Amino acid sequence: MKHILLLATGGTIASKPTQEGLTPEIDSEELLRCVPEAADICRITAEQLFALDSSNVHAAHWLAIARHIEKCFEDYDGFVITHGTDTMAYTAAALSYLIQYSPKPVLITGSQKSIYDRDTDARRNLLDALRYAADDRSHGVAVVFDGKVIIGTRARKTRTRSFNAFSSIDYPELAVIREGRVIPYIETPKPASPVFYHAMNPRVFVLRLVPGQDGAIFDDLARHYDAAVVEGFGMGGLPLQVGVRVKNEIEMIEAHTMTIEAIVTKLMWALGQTKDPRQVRSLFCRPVAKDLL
């Protein structure tokens, strides 16, 4: 029987109602007690990393998760991380860059309603994540949600209320889980050994352009950030310029079909490895976990 490490980080799945709204108060052991069926799937060790609303999760927490997994990587057959949904896609993308070529599954799941509620998606999602973690074919970083397995660099939260909250953007789902069975859509060979990274630079800003945007904003950004992600119009148009001209004249990096979550976290990862602009470009343009197709 596979031995899986369950890492709890807070989020709605672990929340209880309080006078101030839902608050992460359910720890990893209590989460596990809510799914007694899990004992038939795998052997589980549960640990609490932190207890946060996911809107408060950022690069320091992604690094902490990756460090913890690296420290005990040889002791377990897979890893399941429970997490809030609002920034789950950012965490999945970040871990895809911090833990590359993993022969073991590193899975992120959560829920739209607390496991404390009677009618909730939490139990199913947690059980599905454990099932996929225990499957012999599983490896790499992925999101498991509403019966779908989505590669970490392609996940995005597209619905705020529906249990069907996450979609795979411009790439097929890796698998589905139906009635307790893992049905793979895409199978790839397992890598031999993981590569862990230990640095990220959070000084990345996302600028979504609006008509009439004042170009002076870039002077302000340059004083406070090391990189800016510019969401232009259409196929990359900017005011008074077209995307091709910008790409050629000032050597902007084209992100193609990458998700914004993957773009931001990959830049943070690349800038964490080097400050040389050409090396940053080289790292960013190297495909990782199907982020660039």
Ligand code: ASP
Given for the second form:
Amino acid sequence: MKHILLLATGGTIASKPTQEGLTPEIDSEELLRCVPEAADICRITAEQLFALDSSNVHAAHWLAIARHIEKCFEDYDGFVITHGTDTMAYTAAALSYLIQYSPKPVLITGSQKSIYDRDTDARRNLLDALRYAADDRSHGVAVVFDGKVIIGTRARKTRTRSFNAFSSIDYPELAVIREGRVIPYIETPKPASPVFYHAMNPRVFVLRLVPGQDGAIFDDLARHYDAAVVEGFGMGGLPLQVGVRVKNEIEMIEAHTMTIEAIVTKLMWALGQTKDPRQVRSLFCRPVAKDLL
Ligand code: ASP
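Next up, the form predicted together with the ligand, please; the one we just looked at was the form predicted alone.
Every chain and every other molecule in the complex is listed next, the one we just looked at coming first.
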């Protein structure tokens, strides 16, 4: 039987109603007790990494998760992380850069309702994630949610309330899980051994252009940030004033069909490895886990 490490980090899945609203108070052992059927799928060790609403999760937490997995990588066959849904796609993308070429699955799941809610999606999602983690064909970082398995660099929360909260952007789902059965759509060869990274630089800003944007904004950004992601219009179109500044004064890298979550975390990862803009560009442009096709 496969041995899976369950790492709890908070989120709605682990929340109880309190006077301050829903707070993530259910620990990893208690989560596990809510899915007794899991004992038929795999052997599980449960650990609590932190207990946060995911709006408070950032680069330091991504590094802590990756470090923890690295420390005990040889002891388990796979890893399931329970997490809030709001920033789950960022965590999935960040872990895709911090843990590359993993021959073991590193899966992230959560839910739209607390595990104690009568009509919760939490039990299904947690059991599906454990099921996929125990599947011989699984490897790498992915989100498991509402019966879909989405590669970590392509996940996006596209619905706020629906159980069908996550979509795979510009890439097919890796697998679906129907009535407890894993049905793979895309099978890729298992890499031999993982590469872990230990640094990220969070000084990345996202600028979504609005019509009439003043290009002088880049002077302010340059004072506080090491990189800016500029979300242009349509296929990346830039208005004249911004376009001229970007072309003449700024090292520009195209992100093609990457998700904003992947762009931001890949930049943080690349800037964590080097300060040299040319090396940042070369790290950024190297495809990782289907982020660039
Ligand atoms: N605010 C919660 C969180 O992201 C929402 C959720 O888990 O669905 O932690």
